[in-house]
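Below sits a lone chain in structure tokens, taken as the form predicted alone.
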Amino acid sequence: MRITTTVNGTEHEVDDVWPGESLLYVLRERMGLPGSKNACEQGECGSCTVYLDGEPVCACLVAAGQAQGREVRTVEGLADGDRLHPVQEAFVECGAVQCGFCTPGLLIAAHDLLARVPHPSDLEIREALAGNLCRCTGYEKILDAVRLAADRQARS
């Protein structure tokens, strides 16, 4: 089947998509967008989180055909050209990137949280990031990054 979807503001047509193919596979292997990571393939780790029509979803659990006619925003789509999004900048500055495998999902989760709750409490941050596993076990820097991004967002 052919799917047509808008990814990061650009319309894409992908041919020969088979019914069981995941959105994650299509994004990474067919569209050349490797930002979303393929880790557990069971929706447990959050590394593949993308926005689908503005809602964060695990791309590994979404059939590619479900993206037909819909809008997808990946971690690559958070940046404005060569300029990182303030959440991405905060992750880099705080050393929250670590090995980087969980980072795309955490960035989408943090971005989504700050869009909904501009001044989140630590509990709200922890709850928002709960679906994203970091195997480096360094969550404190990630929490610092979300706090920094929230502070900067409040000042701008």
Second form
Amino acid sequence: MRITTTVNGTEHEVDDVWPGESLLYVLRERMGLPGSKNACEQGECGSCTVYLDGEPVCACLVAAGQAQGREVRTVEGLADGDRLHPVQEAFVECGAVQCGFCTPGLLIAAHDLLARVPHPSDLEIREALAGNLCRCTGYEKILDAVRLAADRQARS
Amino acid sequence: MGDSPLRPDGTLKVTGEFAYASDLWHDDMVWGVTLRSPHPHARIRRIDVSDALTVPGVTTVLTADDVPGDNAFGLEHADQPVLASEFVRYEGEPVALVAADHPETARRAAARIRVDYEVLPAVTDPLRAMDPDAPPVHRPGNLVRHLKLRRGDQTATAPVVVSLDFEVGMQDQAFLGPESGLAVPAEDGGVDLYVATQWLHVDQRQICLALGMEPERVRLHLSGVGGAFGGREDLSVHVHACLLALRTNRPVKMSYNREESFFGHVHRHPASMTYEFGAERDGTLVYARARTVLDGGAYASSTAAVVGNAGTLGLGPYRIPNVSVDAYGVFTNNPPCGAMRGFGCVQAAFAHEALMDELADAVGLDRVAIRQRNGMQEGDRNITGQVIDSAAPVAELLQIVADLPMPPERSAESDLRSLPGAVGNTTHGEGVVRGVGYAVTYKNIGFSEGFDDYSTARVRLEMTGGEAVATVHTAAAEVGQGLITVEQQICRTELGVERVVVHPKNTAVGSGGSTSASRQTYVTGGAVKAACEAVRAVVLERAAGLLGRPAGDLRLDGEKIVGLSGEVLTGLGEVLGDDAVEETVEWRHRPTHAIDPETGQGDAHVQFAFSAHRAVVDVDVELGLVKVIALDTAQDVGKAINPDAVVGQIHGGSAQGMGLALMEEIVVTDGHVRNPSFTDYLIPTILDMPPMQVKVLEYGDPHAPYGVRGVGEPPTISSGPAVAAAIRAATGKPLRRVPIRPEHITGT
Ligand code: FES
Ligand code: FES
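Shown: the form predicted alone; wanted: the form predicted in complex with the partner chain:
Shown next: the complete complex, the earlier chain at its head.
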């Protein structure tokens, strides 16, 4: 089947999509946007988190057909041209990135949290990111990064 | 050096541009999938692939008959078939391969391969497997290694005796980036493999044997690696992807899904341990006896070396004059086990630390004091008789964690969600009790027991656009730990140039050795340092010729050549001109030695690293739920080349140890894995992790480059036993098995 989806502001049209394919597969393998990661493809790890019409979802659980005519925003669409988004900047600066496989999903989840709750408490950060597994960092520096991004956003 | 520059791959990773192995893509590529055995043990009578070949879109189907070279690989012993031919020995063993134009097509075709199995009884109890009459998983028997260690008086007795049995379940590395690779057939008939791995050259050696090809034609390139933790030491997609690419003459991508990943790599060895300590009435250890059985699963992998660690380091960082240790690794029809962060020391630490607590209680000392009384110090001999010839701050590390501020007591105002299980609103704190636990460890760094453990670095210095540029080329794998940054830091320090390019990692340079055993900063760092020194010497030689002064009177300072009193004599650009200086150096640490087979005595290890943890837990004793409130640690890192990266390793390592204590286990019954998914194999989330206070000591090791001490593994070893001890302290239950499950806490 053919699917037309707006991804990061650009309309993408893809042909020959098999009905069993997930949005994640179509983004990664058919649209050439591998930024969203495929760690479990079971909705358990959050590595594939993207915005679908402004709502964070696990792209691995969305059938490609469900994205027809809708707006997707992925990690590739967070930066403003060459300028990193403050959340991205904070992740790099705080050492919240080790292997980085969890990072794209965490960035979307953190970005969404800060849009809803500009000054989250630690417990709010923890609850908001509880669906995103990270095997490398022990999460301490991820918390630091979200706090720093919140501070920066408040000041800008 | 000693500051924390941003990692060069950080920006790529936050923008989604960093190419992990599963992101690789090639025009015209096809997808490879693996058909795996559903049985833990069976004879293969016949394989019929004809049906699979008729599926539209399928390019090829391969079985053992299509392996051109040796149908065997393995890190230490080549005992594992590339594709099973006669027998399958564990559930999930690869049997056939399919390549097709879509991964789903390939999977559906694989399901249509008919394998006629004669199911055989499986040996799944490692203790039973050791019986002489147990059916052999391989001929001639089920023992992979028996390490026998005898020191001092074997008949020693003591007034205070404590003993216990302990069990550790099978943990998984659970790196997030799935096993993946892209094999591209080359014009010379060889193949280029882009793959996520920990050691390119050991992979290359095994792939060459299986393909029957010389190394020049099998070139490996490191792709982005999404975590490793030991799980990428053994081959996974490597040979399979190459076979398919060579057969189809098309680029082939393979990428496991999460379930297959649980079958596609080795796990941490489950362990059964029996430990006994004898001590004076004041708590001073007199003797220790230990027997450890590690379940190696169906193939050897690195079991022998894990047994080496579980034996030689198995009694912890304590002074014990009289010792008898037997450590065994055995074959079973369970999933193969091999390397995982902490490598044999993790299992042992649960036993010796639980027993130290018992001893403390028996002699009436507190749990920090008993460890300090027996903790080894610089100059002591360990249980293999090796002198600890650099700092051994066991007592100090314990004191540091004991003195760190405690988390606030719970009060009526505390957020309910911070109670164990209370995000689910299961309690208002009625049955919740708090406990505190301590643990300390030491771990060998680098490969031991006489292994030729080296790394190769090529450093090139040249002028590009009027600026000096250094290029570092090593084959050492960056798996997320930050090695690339460290290579840059060392090169900047040694050559004084700002621009340092780290060459992509591949087999076009000599081996960097494994990214494991916490060794890369030490060994590859040492190689980069040595190569920089060699480059510097050549540059100064050249400058000496130009200036007509002895090279010994010259120094390289930034991009200047300066004389003895610091006067600038000429610029680096003048000396180099258009002619780059390039040096390649193979660098080795001090040799280690095999241990005596009868006594287990010998200088087996090159370096030791020490860490201590204090855990504070709240336990709901009615529901059996645990919440770790604090997990604080102190570690001696010798010299922190990149302090932020060091602390990051300590956080992440501690989380993995805590995971094993509380929740992480591959459940295997009758040889079948019951929970191959992130739904059922639980790793700590951000809600499970407590805040951590981390204190870093820097007692330089005089024998190591810059004094560094390996960092990555110790936190994984001491954090778990501290958490387990805290739960025992809270509940008063012995809890002799990890992970500790709710039913262990609530049961009688
Ligand atoms: S890949 Fe989608 S949740 Fe894990
Ligand atoms: S940084 Fe590796 S999984 Fe999070």
